[in-house]
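Take a look at this single chain in structure tokens; it is the form predicted alone.
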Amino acid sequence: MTGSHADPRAVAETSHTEAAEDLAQIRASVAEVLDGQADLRRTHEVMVGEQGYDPLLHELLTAELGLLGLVVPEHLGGLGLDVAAATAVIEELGARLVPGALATSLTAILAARALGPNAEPLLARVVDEQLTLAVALAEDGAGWDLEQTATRATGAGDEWALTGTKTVVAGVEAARVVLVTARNPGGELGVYAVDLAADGVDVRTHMTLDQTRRLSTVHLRGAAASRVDAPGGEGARVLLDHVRAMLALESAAAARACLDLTVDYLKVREQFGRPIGSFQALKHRCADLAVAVAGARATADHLVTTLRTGAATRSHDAALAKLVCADTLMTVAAEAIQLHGGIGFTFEHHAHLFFKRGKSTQLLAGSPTAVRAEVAALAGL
């Protein structure tokens, strides 16, 4: 680690009263070692790169600043610390459209968390080994409908052979344990970690639009596996709210700094002798972006709240924000590639990349239709 950044485990050795203050410098040492490492630009390289993501970096923030073991309880060897924390550095990443596979495995240790006590071996493992983790829920037919998981598990205690087919898989190619959803032999729908280089596992990537974030299908024969969510629970509904979390969380930032992006170009792009972003019509244009920016965010903030508390209203909150944070982003970044000029449809300007990656989230966890059909009956509508 390089920088004067201060490190994570020396933070979460101060008094709980300094909670925010912590959580500030949690991002701010995120954020120095992002801004040094991981710029946009870099972004760019990495993506068309064969391994579709920066060990480097990767190594900087698991190995180094210990990332992985922020919210992993202290008696498990992590450093204990509320969700807050975890889902800022998924902000950090998120703004800089970081690929790799950090911002899921903090995803599936959040809802490893919330799984209980036969998650805690899976949680020991990721400080022990600097686990990095993915997340397989979706299947060819069934989508994200959890109702429709057609993965089998056989076994029983702790020894599970899963068989089945996971798609749009993110992150695969940086992680080494994969959390797949099946259904044992009495048709009850669990949570099972499964090691990818394990005998049995087979897995694809495929080229697809968004390449800041690479989706794989994972063919599981007979898999080993190992259940980490308890018997009777609502496992696979936690992970796929986790994920939804993530991916709302992402956008949100995401939006925040394509907007930066654009309004920092109309600043110094001129046009008859003056900044074009001094021209009224532009600045109101601005002014809704920023105004749908402030929703996305506070939508998110509660989102947040919601998983710190444990609130029952979890599914709920985490499919809105995923919807409107994904929307929002989508606007955002439509409107700054006009706002660039029109620029073509391109891989080498930035905006389209947040274009890409908002696009992709959209679909991610659940089409925008089905997001809201499912919101609205959750809500009770």
The other form holds:
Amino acid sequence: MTGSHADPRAVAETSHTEAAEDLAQIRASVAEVLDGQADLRRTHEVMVGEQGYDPLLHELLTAELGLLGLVVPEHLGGLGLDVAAATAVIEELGARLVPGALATSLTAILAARALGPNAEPLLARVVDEQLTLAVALAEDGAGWDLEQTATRATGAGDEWALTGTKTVVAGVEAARVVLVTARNPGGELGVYAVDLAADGVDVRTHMTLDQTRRLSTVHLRGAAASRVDAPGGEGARVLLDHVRAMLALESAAAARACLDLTVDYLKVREQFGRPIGSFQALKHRCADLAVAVAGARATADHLVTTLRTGAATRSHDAALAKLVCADTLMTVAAEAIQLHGGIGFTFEHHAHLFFKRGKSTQLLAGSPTAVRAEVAALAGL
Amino acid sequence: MSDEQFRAEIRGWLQEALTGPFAEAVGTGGEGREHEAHELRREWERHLGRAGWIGLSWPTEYGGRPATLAQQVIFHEEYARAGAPGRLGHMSEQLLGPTLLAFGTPEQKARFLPRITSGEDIWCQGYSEPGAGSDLAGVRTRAVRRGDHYVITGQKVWTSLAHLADWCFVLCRTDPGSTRHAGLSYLLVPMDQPGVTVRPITQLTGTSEFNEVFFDEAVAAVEHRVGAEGEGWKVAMGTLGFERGVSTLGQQIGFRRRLDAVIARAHSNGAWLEPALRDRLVDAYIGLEVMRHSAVRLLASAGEGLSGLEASISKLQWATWNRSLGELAVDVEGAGALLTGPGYELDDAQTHFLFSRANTIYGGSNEIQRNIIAERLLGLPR
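Next, report the structure of the form predicted in complex with the partner chain; the form predicted alone has already been given.
Up next: the whole complex, starting with the chain shown before.
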């Protein structure tokens, strides 16, 4: 980390009228670090490695750049910046398919901010202890249907014990605390924080189709936990909506990056004596992709506004953006492989990374079919 | 005036205006329905003009009124929400007006703009020719200068509303040896003269919005040439930029009304219970949401107006979406959609299904829009 990067802590002290410039500065400083440390070639190296993420980069972004405290309120030790600051970082990570739990952590922090006072001790710990967070929602058989959550929470007040199994949890390998949805003896669904080092927590991390995103099974057998949402609230829903928001923002940015990669190739690759990007059949496909990418971008931007303003349409907007952005990434990435020809089919080339990320984004936090049905219900169709 | 005050004002005005004689005009006109209620809609144009709702953002000296881009969008939204009649003055206001403001002489502006803002003159667009289609540079209609007049000979086609228009803005070749984009001039031609013949084209809807227009030594005054002689291409391209401009941002409300109607029909006749149809309807809803957010995003970044590029993305989105909804409308209806009224009279779903095929052809086909996006947004080689 050199002194040339803007220090977000200094940025936070400037006035609201400079918010847009601050945001651009944060985005630029994160992008600069990532361009140097986390290009797609590096992603390739990291994803096939033992750990599945880059601890040095993680340290650089958290401890040195202070990104975990970005949107944590000032009275809890954070920088107290707007939602948009965290979402900008999530986009920069998503565009480069960076493996790890930083995006998940920022997502969990954004959700925790929306959960109310019970989440404040956790947010204070995030800054004090540089806690990286993961989010565990899905269960075997239930998927992301919150109603079917079977993980049990017993106890009261600050002392809870969780028992159950969460599946396809992203980012656990890099995290120290996981936010878990569970049902208390009264049947009420809540959100609990569990230290991954606690007794009764067993994590098994799997090899994954999308190697940029390791997934784990988290077994909880009476694991100590604290409740982070307000009883009687909709904490689990808040968590799910934010996970979908993260997937939407990541994939909108990735779709754009993948299209850029492809267009750049079509400009230089020659066949029959001319750049293949001059063939109308290919141009038209790229134009359709550009329109799709612009549409995905628009739904992601709208979602950020929704999160900033705390609009009542959060669940609808998050579901819709997740669906649209993931489908767009899948489409762009599939076309990227085809438009690159043989090279696009190789492991060395980057196109398959986007393709696999597209599929994992489509299937996590609700399949396209399930989310489409949810959107219809939320829209009152 | 705040945007909300502006919205309240136009909403209130429309509510009151669409009573009495104009109540009959509600829902008339528009795509595939241009044959409806001509006289009443012509009077409606004048009514709109008298109330100052034409030429939003134009200078007040020409009868316009100050309005921001956001307010123009609000106007179109409220207009659609109220089901107000399809505009006969669309081309006058959205195409010719901005062209004159950008390229016209002071005399031309003073002569023509107030008659547009008052709803008096209806204009049509004379660009396309047989065999040229989207390739506007293939213009063969020629204009020969004779004293203070041009004498025009040739044929235009796909001229919307020519049978109702008072004037036509015509792209002509004024330099006989020229080809392509060079040697063209932009002339304002009165339709009510001996050398102009309009022949309606019967479309696949059985109705006629489009026409063939024949110029047989028709005349246009030299002082009614917009821009320099031979530089008509530049002026015409300016017009096309306006064509895909602000009104498309406001059309979301109208689209939502149509979608809601199709979904309501699917609920009432049981089509909603058919999973494949329901998925298509939900996808249509999602597509419209994407367009809506895209429009808001364009609006936020547009400043003065839309660039041609942004307009191309928007045109491709809505034309494709609306055509799909047209197909859905009849699929939801089922075999009942096959029966028409006497004289091939079509209902809303049938009209939508058939007419929306034009959306992806007119105003620059989908293929033309894709070329623009590929070359100018993505920088792919020609």
